[in-house]
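So this first bit is one chain, no partners, the form predicted alone, shown in structure tokens.
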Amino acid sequence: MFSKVPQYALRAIEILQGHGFQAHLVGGCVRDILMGREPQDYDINTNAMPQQMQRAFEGYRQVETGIKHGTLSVWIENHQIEITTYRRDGKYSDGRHPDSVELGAELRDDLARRDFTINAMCWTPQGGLVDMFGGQEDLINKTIRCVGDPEERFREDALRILRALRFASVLDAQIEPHTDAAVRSMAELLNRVSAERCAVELTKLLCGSAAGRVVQAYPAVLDTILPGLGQMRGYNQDNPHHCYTLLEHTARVVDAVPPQPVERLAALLHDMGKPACRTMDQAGIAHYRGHVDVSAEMARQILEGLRFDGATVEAVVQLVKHHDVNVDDISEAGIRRMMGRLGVETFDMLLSLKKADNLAQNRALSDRIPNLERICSIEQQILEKQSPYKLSQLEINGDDLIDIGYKPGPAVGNVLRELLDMVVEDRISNSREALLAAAKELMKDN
């Protein structure tokens, strides 16, 4: 199992022993490991002291990473790997970071700091496996537990109720109840973690393979970073369209888009400003009108004030807002139109997130999925085609405008626009001359 460990990870291991240090592999790396994963980077614990290490690998690439908490990254054979020298940390006031590090601490204090026991494990080559905790039980079990008590490990950094949630979606496992108590109990705790970390666990929550069902079970403790999720449980749509309630529909909607952070967060929240957005007709069938403007503003509020970039805003604003746009009769035309407003990589996310909608509803009274591939076909063969659908594939452009006589201004990309409905709608070909004549034609209406 530890066989494919590759050679710049051993040579690291060896230079600390051959200087007559201890030192393992630790951590996440061990974890993949032992699930017949490939880990993305390679952490080794030793108790060499800061210096120590320093003078193990004269000769050798150094950051000092955080030295004064014992860390150390050194580059071997161009890839770089955290060493960390075995410590106790001090209180955590902040509940986030330790307010002082003793460092010199035996491997069983530097394993038990650790917040999970799947994490909590480390490997050498010549003695193996070192699992103090019972991490190795608790990954074959699929089963998140903290090391110690589950209260300590989470007032001293909030952040691990949000990993908590994250390691459960991506190991499809299951958080034992001393620890759930906690997680549920504590989870105002995560007011006190910035932004930028929460949208980060929260990333890799929902591109796990269980992220549906963890939303569903946890959804007052995600409330606390995503503000209107908690009042989704249980909430009845009370529509014939709808056979869940709006949670679990979110849920299924969510595991029904690819594992990819845009399509995940577009799933959701697409549906967040039902509740605000009810009325009832007098058959007792409530109605949601206006809650795609309500959901895309409630959206872009949650994204920003998690500090998601702004790209990531948009993109999933965009696909929350045209998420429920009736595709029953769209034309290759309105389909091209389409594809060059949202650009083709949204427009595919967007056709992906109304498939996985429409599987989470009552699809006895409503199947659009024929619909949906029937546009998929239709775009690919416009791609295929290189039929135009945005500005920069018609054969002229603004400078050729103003060269026949149109003054430079907002008017040039007004012409530029309409040229392209009357290409998208084959009223005038896609050739240089025919959009010349056209604009000529423009210009004498106006």
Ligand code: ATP
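Values in this document were obtained by computation on a predicted structure and should not be read as measured data. Residue numbers count along the first chain shown, from 1. What changes on going to the form predicted together with the named molecule:
- Domain motion between these two forms: of 134, 76, 191, 343, the residue positioned at the hinge between rigid parts is 191.
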The other form holds:
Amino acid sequence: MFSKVPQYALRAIEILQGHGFQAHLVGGCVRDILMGREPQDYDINTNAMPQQMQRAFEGYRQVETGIKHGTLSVWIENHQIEITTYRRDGKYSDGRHPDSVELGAELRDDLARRDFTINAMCWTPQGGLVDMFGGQEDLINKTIRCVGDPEERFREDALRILRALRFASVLDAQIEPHTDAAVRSMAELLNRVSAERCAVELTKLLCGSAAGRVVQAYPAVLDTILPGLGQMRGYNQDNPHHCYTLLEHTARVVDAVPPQPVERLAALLHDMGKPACRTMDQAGIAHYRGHVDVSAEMARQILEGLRFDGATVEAVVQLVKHHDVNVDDISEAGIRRMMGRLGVETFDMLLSLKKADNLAQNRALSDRIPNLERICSIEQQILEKQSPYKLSQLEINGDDLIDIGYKPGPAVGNVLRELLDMVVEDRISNSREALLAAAKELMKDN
Ligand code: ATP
Ligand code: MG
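Pass me the form predicted together with the named molecule as well; I've looked at the form predicted alone already.
Next comes the full complex, and the chain you just saw is listed first.
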């Protein structure tokens, strides 16, 4: 398994050892290699102190990423490697950061400060695997277990609560009972953790292979960073179109969209506003009019609160807002208009979300999948034939309109949009002559 460790990582170990230091691959990369997965990056731990590391890597590009905490980034053969001095973390009084870190500790201390047994193993070419806390066995059994006492570890750094859920999802693992009890009883401490750190873990959790199961198993824990999720648990939708509780429906939609951040976030948040919009008709059937806009607003607040980047927030909000649009009888022109309005990327994500949403409903009553597949294939034809659906595909632009006498300003954009509409509806062809003729007609009308 470790035969695939790349040369540059072995080289980094060799350099440190050549200077008389210990050095191992450690943490996530060891876990991933043992699982037969490709590590995202390679981390090394060493008993060299920061200045000694800097000297050992003289001549290599290096950046002091967190030198106070003993971390140096070096580039070997154009690959970045993080090297960290063995350390022991001091007291944590804020539930987020150690008050101090003590460098120059023993290897055992450095492994003991790590969050879970599966992340607390290291490896060298000469000595093989070092596994002081039973990480390999937990990995084989797919078990997430804190190194040491779970409550203490979560009090030190509450982000570990969310990381436990993240690894349960990504590795399709179970959280060991003591760790699980602490995850549940201490979830509120997550409020103290920075939004950015939570967002990173939430994103990884949602893109994991068991995301739906974890969402369904830990709604109250996740409610601390996703207010509104907790009340979905056991929420009966009281509507024949829905055969699952709101939480189970949501979890199923999460699993059914592709494992990409925007799609998974949209799936998670698409029905958040339902409880606030519930009305009951005389037949005892519940309706949720307006839930789309309420959910979109909740999604915006949650994602902005978690400091997601603007592009992610906008894309998720768009998807939530459009997830319930009726496209049963949409024409080719309608599809082209939606492609233009949303952009092809978001439009494709919307189709995935709508498919997933329908799969997680009572399909005996409404099977919308064939229609959504029809829309997909029409979209493919539109793209292949390069049928215009956006302004930049028109054979004329704003300058052409100004040349024939339009005043520069917003009117130019409006006329272009009107021309695009005519092309999309096949009322005129997308040729310069036809477009300019139509533009001149429009000038007369105005
Ligand atoms: P990924 O594949 O997402 O990079 P990873 O396990 O490498 O997963 P990182 O966040 O990169 O996770 O952290 C690297 C290592 O540092 C972990 O494997 C773990 O040993 C340790 N670690 C990270 N965060 C914490 C934490 N909050 N508390 C304790 N140890 C941590
Ligand atoms: Mg990592």
